[in-house]
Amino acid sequence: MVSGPSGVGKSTVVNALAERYPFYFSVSATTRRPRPGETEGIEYYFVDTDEFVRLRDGGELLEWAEYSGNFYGTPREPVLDRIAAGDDVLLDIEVMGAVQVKASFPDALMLFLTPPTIEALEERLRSRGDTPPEDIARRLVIARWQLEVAEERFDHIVVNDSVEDAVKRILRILKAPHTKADR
């Protein structure tokens, strides 16, 4: 599992990792609106709140969380099918969702992607141009809390100071997943 604050570059790092390491990427369901360039079934399954609640209450989600006023969750069946087939599965999920998955799958590897500094994260959020200033302030508060949780709960913390360096660190971790050498 890969988690980290909004704007840290999770998607960019995961996409770069996919070029160098074979895994099945688990597509999450969300109630948030698509961003420009996002495609249904590729980045997310975009659903309304009623559909999300139906999936959640029907036990069809491996984990779920609310973040920034939207719901996010991992469809259960595709992940379990891929695990049963012997595939590595990568989940790009919110911190509390990752904690839920770890409770169900204790051997799951939890990676937290962090910015070099909170100031760098703020700059990344501002440069995206799709986030109002009040949302940026709220996301920075959440990011500080996520960093605290990550220190306690995640197996590895990887600084995304550059995409290439972050991918190299993750590849090292994947080759020796039971060490905390990259912290």
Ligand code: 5GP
Second form
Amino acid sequence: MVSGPSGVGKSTVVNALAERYPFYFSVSATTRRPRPGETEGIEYYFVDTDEFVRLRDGGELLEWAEYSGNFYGTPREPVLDRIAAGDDVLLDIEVMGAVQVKASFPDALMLFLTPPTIEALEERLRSRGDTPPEDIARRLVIARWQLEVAEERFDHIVVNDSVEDAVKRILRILKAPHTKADR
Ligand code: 5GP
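Beyond the form predicted on its own, can we have the form predicted together with ligand 5GP?
Shown next: the complete complex, the earlier chain at its head.
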């Protein structure tokens, strides 16, 4: 599982990692509106709140969380199918979702991608230009709290100073998942 604050560059790192390590990327359901360039079924399944509640209450989600005013959840079946087939599965989910998954899958590896500084994160969120200012402020507050949770509960904290270095660090962890050498 890869978690990290909004704007830390998770998608970029995950996409770069996908070229060097085979895994199934779990596509989440969300009530958030698509950002420009996002495609249904690739980044997310975009659903309305009624549909999300139906999935959640029908037991179709492995975990779910509310984040910055929207719901996000991991469809259960595809993940279980891939694990049963022996594949590695990657979840890009926020910290409490990751904690929930770890409770059911104790062998799951929890990686937290962190920015070099909070200022770098703020700058990235602003320059991305797709997040309203009040949402940026909210996401920065969440980011500080997430880092505290991650320091306590995650297996590894990986600094995303450059995509290449972050990917290398993750590849090293995947080869020796039970060491905490990178922390
Ligand atoms: P964004 O709106 O920027 O795409 O994602 C916001 C946050 O929701 C990110 O931290 C992302 O990792 C998290 N997220 C995405 N999908 C899921 C999910 O299925 N479950 C949980 N718990 N968090 C998710």
